[in-house]
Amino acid sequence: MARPRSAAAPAATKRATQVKSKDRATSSVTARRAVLKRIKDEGVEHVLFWFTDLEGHLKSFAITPNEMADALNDGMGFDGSSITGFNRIEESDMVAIPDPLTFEIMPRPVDDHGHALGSKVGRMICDVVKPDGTPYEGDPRYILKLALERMTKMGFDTFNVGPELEYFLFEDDKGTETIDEGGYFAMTVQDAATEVRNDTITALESVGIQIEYHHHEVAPSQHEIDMRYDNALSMADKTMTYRIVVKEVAAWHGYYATFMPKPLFGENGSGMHTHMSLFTGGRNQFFDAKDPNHLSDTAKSFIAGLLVHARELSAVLAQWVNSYKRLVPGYEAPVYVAWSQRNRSALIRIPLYKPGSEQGTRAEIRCPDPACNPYLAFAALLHAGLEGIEKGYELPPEMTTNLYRLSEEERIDQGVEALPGSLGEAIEAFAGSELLQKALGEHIFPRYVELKRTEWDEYRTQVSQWELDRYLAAL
């Protein structure tokens, strides 16, 4: 629950205030100003202050427009022991810091007559900081920028990120029941959500998402909105953005939106592959013209760092029980870890170089799914890549052939890994990296294991219908 704002927090502000520049103090105090003034200008009624938990649940709260000022400067007070993974109530003061610069009006629904309905309400995303002031080291987004200072440190200023969910419309939130039939790129006379897409199109682009194409997926009820890239900071926030919108828009067509990785038995789940190239300068440190792949050695030792710790990884990527009933081989999703130009049965993608179109070489994994915490899958893609650069990591030959058709014994004899079968396994391989512990923390990495550890051991004791089905009268 939303307190009132805590008493040190200005101290907070002032202290957090002094670090910063004097260029982006000024960028701050005018983007201040720019909000209170939308909001008086609108009539925004409410303003929403945003946050995520450790497992990448939206918290929000509201204020009247009249705190703003105040709040702008100081930030607002709530108890962080009542959120998943931050501290206990015997040090659960938190502060939300809102960032002026992700300030939105959100979408509403209109009637037949084209009047919107309810309220007027913006949104801003929140750091969370401790009564001092000082980040806490329990806020994902904050673990994302210091993954972005690293960056920095090593010479890049810009990791893009351009992240494809797919979710899926259902006719209510208590069953599975399909609302059309449709298959990939399927035409509107199969795609009965054509005008939900179009109406979460325009409800992305009035929150400033930048929408590239949508379409139809190959499972019934699935779809994907694309977003264009952006910096991973900004898409962080806009995929967090985009999940909220994705649901309301159908909730206005009397539909629900699910994220979840694998709803329908025997359908492909729903991913989200992710595309990422580092800049200096505006320019694309990917790419290399005298490469036969177009690839520069900082990209090979990027996508190595990658296949070099995909196990390590896939418990951010894909954090749920229900992630690894969709990576299985025989549904498009990505099991072995290699790479490829055109190989999608590979987990990382070189997608096809076009002459002139050297700013978009990138690199694209497809083991995340849309209901990872896209703070801490950012930040723990942007580690691997970097640990692979700093350290030298030699990418492995590209894999061509198609790895769901080799043997076991033909994949040991090559080289290939598997990603986990499961979340169990899947978080002691987590649990066991170095490399993960130091790009979490050491307040996010333990609270990280014992809550997986917690999900997999309440599912794996469950008696499920298929054992009663197959067991109870036969044994």
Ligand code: GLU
The other form holds:
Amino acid sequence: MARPRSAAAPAATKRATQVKSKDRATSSVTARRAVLKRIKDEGVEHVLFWFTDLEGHLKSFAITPNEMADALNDGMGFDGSSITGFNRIEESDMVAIPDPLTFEIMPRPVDDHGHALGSKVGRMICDVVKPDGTPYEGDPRYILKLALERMTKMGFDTFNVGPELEYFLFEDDKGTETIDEGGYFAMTVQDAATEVRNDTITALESVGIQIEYHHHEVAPSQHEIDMRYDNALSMADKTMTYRIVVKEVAAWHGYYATFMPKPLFGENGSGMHTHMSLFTGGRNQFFDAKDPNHLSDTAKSFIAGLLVHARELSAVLAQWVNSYKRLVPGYEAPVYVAWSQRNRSALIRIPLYKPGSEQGTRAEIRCPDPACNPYLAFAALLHAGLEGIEKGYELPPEMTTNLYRLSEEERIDQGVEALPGSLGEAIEAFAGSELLQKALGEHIFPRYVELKRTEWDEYRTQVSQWELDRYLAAL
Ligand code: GLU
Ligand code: MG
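Could the form predicted together with the named molecule be given as well, to go with the form predicted alone?
Below, the chain from earlier opens the complete complex, with every other chain and molecule after it.
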């Protein structure tokens, strides 16, 4: 079995130095003590501090257990100047404050005798603050916390989220050579991919991620492992962890796992359908026994908010040029802005109500892909839904026909909008959005527009093989 590369993403900076920050109101003394005890008792050799850049890339640096006590109190300083979306050279000193409730020990591969290989590494998710201890507006985790604050002010206490990440396993990261034929729910003999998936689930569970469901997806070499829902902040942390664990375990087996939204032309892409509900005092605010669809007015306005703002949200939920190769008719991915109880071609689906499952009443949005920044994606979704509730948006009628089959004219007649067809279109819808400006804040919003416009321009000016094949000999 191949030994994995280092257990974490590339180091953000090696210039980590300790810095005093102000009060640490968020983390309890008990939780910090528990972390130190586990490090000692379990012989942890390094602790990784994780945070996320603007595009959702995991950033990490390691510290030794000796420094942990001080780091838990004061955080660790780092130079943020080369982190995408963070400040450039001026004002680039940042402090990573580890959240003691997120401490986990990273999974390791084992040799043929069952002995773990490599060092024992712990990891903690960090909040990024400025040297004066105030939250850094460029930290996506902070943006999600702000969205949750808006929710709390509106009287809800929990935004529950269940993302379904799909991914492909390829022979390596140089091409798209598949490792199985597969098919949806395919029950094949125990092939290589089944073993990788089983090891992945064990590894995910070992870092506190509860798995509910897993199966082969429609395309060859495509898989899905679903986490049990959790509150949005924990779920965004878990999503970051999920992606790195899936990649690590694939690497142990000598394969490459990718969350690229559409790696194979002519096959289904990888989505991250996201299930959502709002709770107060343990009760699901989306449920209403008297409604024919069991949806409360809160749920209806929340869904209406998602629909009204869908085109603006798109650049956050599907943030890459490649994301829009997935959002085309015919591959179970949504293209049109509509909702439905069953129809999987709609942007928003209400999973079927089962008697006694009040807590499970939820809305599922189908356009996000697993290469999004989960902190920003969940924050944007929450803001759009809350906007719907605050402004009392009305839910349009349910769309019952298969939307892929509607002609352009029928669609426009029925008032059904299409999602943006490209990153270029999406970023312009985003750039004009007051809601997203408010949601992502004055630091992130303009940087995001600039970053994504640049990406789109770079792509748009390429001359592709398709063009050469089509035009060179003919024109
Ligand atoms: N892979 C499909 C997508 O791109 C979804 C398939 C499914 O229904 O799970 O969204
Ligand atoms: Mg799926």
